[in-house]
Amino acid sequence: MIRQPQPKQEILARRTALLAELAPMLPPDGLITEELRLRPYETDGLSAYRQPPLAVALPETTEQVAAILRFCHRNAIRVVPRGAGTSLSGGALPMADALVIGLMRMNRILSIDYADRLAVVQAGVTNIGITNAVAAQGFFYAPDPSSQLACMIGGNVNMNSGGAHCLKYGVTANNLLGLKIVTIEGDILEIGGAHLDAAGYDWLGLLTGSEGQLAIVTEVTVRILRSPEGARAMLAAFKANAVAGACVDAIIASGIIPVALEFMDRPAIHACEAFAHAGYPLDAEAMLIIEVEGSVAEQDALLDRIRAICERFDPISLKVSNSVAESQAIWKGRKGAFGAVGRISPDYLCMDGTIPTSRLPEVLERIGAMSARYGLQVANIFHAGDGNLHPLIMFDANDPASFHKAETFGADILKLCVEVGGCLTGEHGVGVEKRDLMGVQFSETDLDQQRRIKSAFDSRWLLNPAKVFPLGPLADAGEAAVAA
């Protein structure tokens, strides 16, 4: 039977009844419905998608959310979670009739046990608020995304974030040892914990990089690591984007694993440079920012290792770091490469997939063609090191026939990825930016069994609806599961 639509006195009027209900369950200024104070909730870092949500809730305990999550499932209303908002695939995109759930005011480190190496936070504490916490005991939390001043660990687990140190500490999965979830129903779940190892299932790594599908995080428990006893970076400037890729794929085979091993091209290094004033070589066609760390001996050691190794592909400079000035002057210009690319386009669209490192060469001269064939310019800015590309597709907004453009070159990178052995996504997840590619990665079984998982899960598809799924039938099924 169609459903016949409302009429729109009736719908507001089920809009007003609805968050009368749900305010008492939040504190006094937790319910957020006034149109203005929607706006800054309408998008997320994928900025060119915009749709202002029902209302925000802002709780600020796990029991307030298990409470506006049961309210939602009774009712049928959709519920999109976010933290920062500092996602790149539309993964934190509301939709005109979801419920947005902040998690920012759960920003608490509830516990930290040095001892045993962890710490115990809530979804809303930053990414760098860990390593704040931890750093005057000599501790450090690994994972370091560049948006890692805003970012919320909640987010980073369910984008499963990486950063440039990833390298060699892992990303979020690698260093999470424990999760408090909230289903759809409003159970309260825990997942893992200060143990090691749990029993049964690995619903840890079912849950993380699930983008908010299955469950809302509330805490996590994350490992700390002792900080390294120093670190020092070089930069390795060369002729041609290919060349650059060549040396990233040597120094990885030859077993060296550096603590970060990052690219920059030409456009990238300008807009860097400009920003940081860190002495990137300006006449460089591209550039890797290598970091390695351990005692002193340790890094002079693998430093004339990677030397030798980079001398064999023709550097036009090689400059080591001599101080941890020069250091964090390095790292200023790659963790704000993003921004910096403003400087020279108001517009791009960031893409994020991953091959194997040795096929850089090829991939890099394959975007470098498609470029010219899109007439867009691209900033590649990525960590080489496992082979996590981010090129940065420059636009104009104000253009749709650019934008198109945009959107399609980056679909050609993304499927690029894939015929060379990669995937479509490494650390930014598949929101709505990559979720009509899915099938260019797996075959219609293959989807078939990742929506029973999230059937299993929430049966109603009310958890961030519309995301990661290719629109079709079977996604269909899901949107009238809602409206039964």
Second form
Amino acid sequence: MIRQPQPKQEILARRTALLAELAPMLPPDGLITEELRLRPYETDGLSAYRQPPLAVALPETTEQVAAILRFCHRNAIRVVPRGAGTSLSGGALPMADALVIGLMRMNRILSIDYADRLAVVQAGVTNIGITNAVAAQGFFYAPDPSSQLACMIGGNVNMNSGGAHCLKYGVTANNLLGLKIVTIEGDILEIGGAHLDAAGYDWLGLLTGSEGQLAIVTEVTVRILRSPEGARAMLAAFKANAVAGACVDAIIASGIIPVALEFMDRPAIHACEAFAHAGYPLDAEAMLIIEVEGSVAEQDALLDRIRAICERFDPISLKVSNSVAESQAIWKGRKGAFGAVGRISPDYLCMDGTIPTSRLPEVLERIGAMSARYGLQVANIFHAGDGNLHPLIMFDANDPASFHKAETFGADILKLCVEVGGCLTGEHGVGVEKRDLMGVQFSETDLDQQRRIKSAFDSRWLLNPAKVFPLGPLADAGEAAVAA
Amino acid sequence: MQTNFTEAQLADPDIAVANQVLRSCVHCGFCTATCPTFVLLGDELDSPRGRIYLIKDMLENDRPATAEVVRHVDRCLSCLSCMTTCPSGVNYMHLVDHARVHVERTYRRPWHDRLLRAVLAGVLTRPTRLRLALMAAAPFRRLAGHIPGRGVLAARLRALLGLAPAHLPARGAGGPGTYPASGARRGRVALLGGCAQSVLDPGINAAAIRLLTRLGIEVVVGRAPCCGALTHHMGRHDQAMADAAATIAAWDAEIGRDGGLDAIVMTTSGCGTTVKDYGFLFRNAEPALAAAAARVSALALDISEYLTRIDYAPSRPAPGVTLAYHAACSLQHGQKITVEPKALLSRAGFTVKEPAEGHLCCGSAGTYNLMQPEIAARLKARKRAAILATGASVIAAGNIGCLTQLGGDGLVAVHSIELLDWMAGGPKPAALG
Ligand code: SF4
Ligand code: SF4
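Output block for the form predicted in complex with the partner chain, input the form predicted alone:
Whole complex next, starting from this chain.
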């Protein structure tokens, strides 16, 4: 189990009284306090770490969020914000003395402006919900994390989520225009707005990816884009992981930017095919999904060039999707990949590191060697185009030794990413999962500077503490390091 | 997910199955997004993943069900949308069925809840009793809107009385018996009588029989009282298993008679999901029954699957009618039948529209609209709005529960089989005027 700071005894001791005071700030049914009903909130998409919270609040308006935060600030209660609870880095892992604030009920689309290409939505709208709301008019919201069906835009902002199509369209940060946030003091602020850049500091840039540690996001203004005329995916099958890796590097080096360039190895191909029936090549060691978009002529021209590159790598097969239904199945398999791996192994750690694409073949081989050394199977599924790796390390959660091995193996992979010039996280955030590895990437001076920013927003470190930064020697979340 | 069962617990075959289901859940949360109750209520506890967690905790600790857990399990529609979404193949149906039996065995519900459940289980599944009950209720139907009160009791009474049709259809054709094929016999099928459907709308099976016999299929309608689906979903294990066993015995006898059966066909998709699962339900029964159950499940088909197999074709010119096809959850999620019903309706000459959010349940869900009238009403309104947005004023669906839930107030709801029969030479469905 992950090390957590000591719960504040005075909060636990006053629990009943505090919750009684909190309840009237929420709608009926909006405060969950019973032990049994808190259980399902003890974890998120990283279910290896679990801790039931003090209570769960389900506000319906920004004003309610503000009232709750004001109350928590006054009483020094820690707060853990939560969207859909799909974080793979434990971003929504509660603490025993923390109030979870779930934003799932704030799920309304507030306004859509097609002329200026933007939408204002509440934090609890799902990622796909934005695209669904504008699709009929020929628009979409570009960042598409694999969990886009379920994950919520507030969480996307806090994790600066990416997705398969970020190769062309950029990550969340590149598709945001404004935020409504509530500070820990309970002040409601509007950041950015309907325009591209604002005077003064780039607050939007600072808040995006701040993992719920600076403020709670309640409304988001996003850029929506015109849907492309059409898109087609090609499946390219290869005889070895490293060969597919080399092919990715060649495609990127040629100057072509496909909209998506995804990698899957043999275990992943088999698991996803069992779920999506997409016609994946079951005889391959590795497969690339390469998608291009534009007019038919544009697609044809790009696919021809890509095919020519792939052919240099002795592919087993190259297949272009023939219909919308086929493309949908191909993406259904890829987007459901993490869950589908549950068919092979119910327990896995999903890693998330980024490397320069030129190092892909080497990194894949070294991960293969580590897998043999640790005796744990790995499925590789990732956004190859931008070098964002997601090795899934399979273990047996009912066997603690196996879990411990998986954790160590995962840390080794991330250290490898940093060693070859990459970084610890691509899109899942640091959360608790990679917290203690931050020292591999950053010096203490770097980290202290970052901690000071956290302190500037939240001097008592109440907002989602014990994430992102390594715990201090006193098992504090990090506030001691910058207190001086 | 990690689980915590002892060796002794795992020796129980039902717990072993639950453990396997729980182990296969990776806690990714994808299923939350397509769960009707999570979409409406925005609480993890009213999502599939939350329910799985509550059930896991209850079973692992071998704890009697408590009010908190029951509340969230009861709110589950058993629509199985979560199973369609789940990439990991988690069999939520088997888990929640198990939980419902556990609830029935270990939790004492408030008196009015117990009474309502006993009445529904005893009346809906027995056509004669249902007929009498509906006739008795008819005069009070108009009162439904006037029952005061905001409590669950008042809401349920309103929903219950609202269900009673103004005019009960006459006992029509379609009762038990053998209906010979017209012309040369191409096949022989058993048709599920359908307990509540046979009273609420006997015209559905009558249409199925007309169409099938016209296409050269002999149809046998058995006397088995009820397939057990309704009580099964209420966690009334013993009654469900007894009804199911009687149904299996009746059909298995037909399998051995007169050239056997090509299929066991159902026009009530809610029943179909359960009949197709008989093999699982009776896996631990004595061998003869287990084998018969597996035989029956293997033959079970929705009417749309069977008509596709025998190559249904219309004989009348296209009627120029636009339909909204409403996918019953038991068809689209329970049995994963999504293509056939729409293809058949198009083949028959109808213009078929698909409402947005087709994956969301309409709130009917067996007895759900009676047990949870408030959530059911919200889902109904949402579904009707999506249907109205297609511009169609006729709804086609393959399950009577949905038809009763969605029809009325400017929308005519007709069972797909009546439309298909019409276009293949049968009478125009009465509902279309
Ligand atoms: S989608 Fe499947 S694996 Fe994921 S949480 Fe739901 S039931 Fe579990
Ligand atoms: S069966 Fe339907 S209501 Fe129940 S948990 Fe699954 S999706 Fe939700």
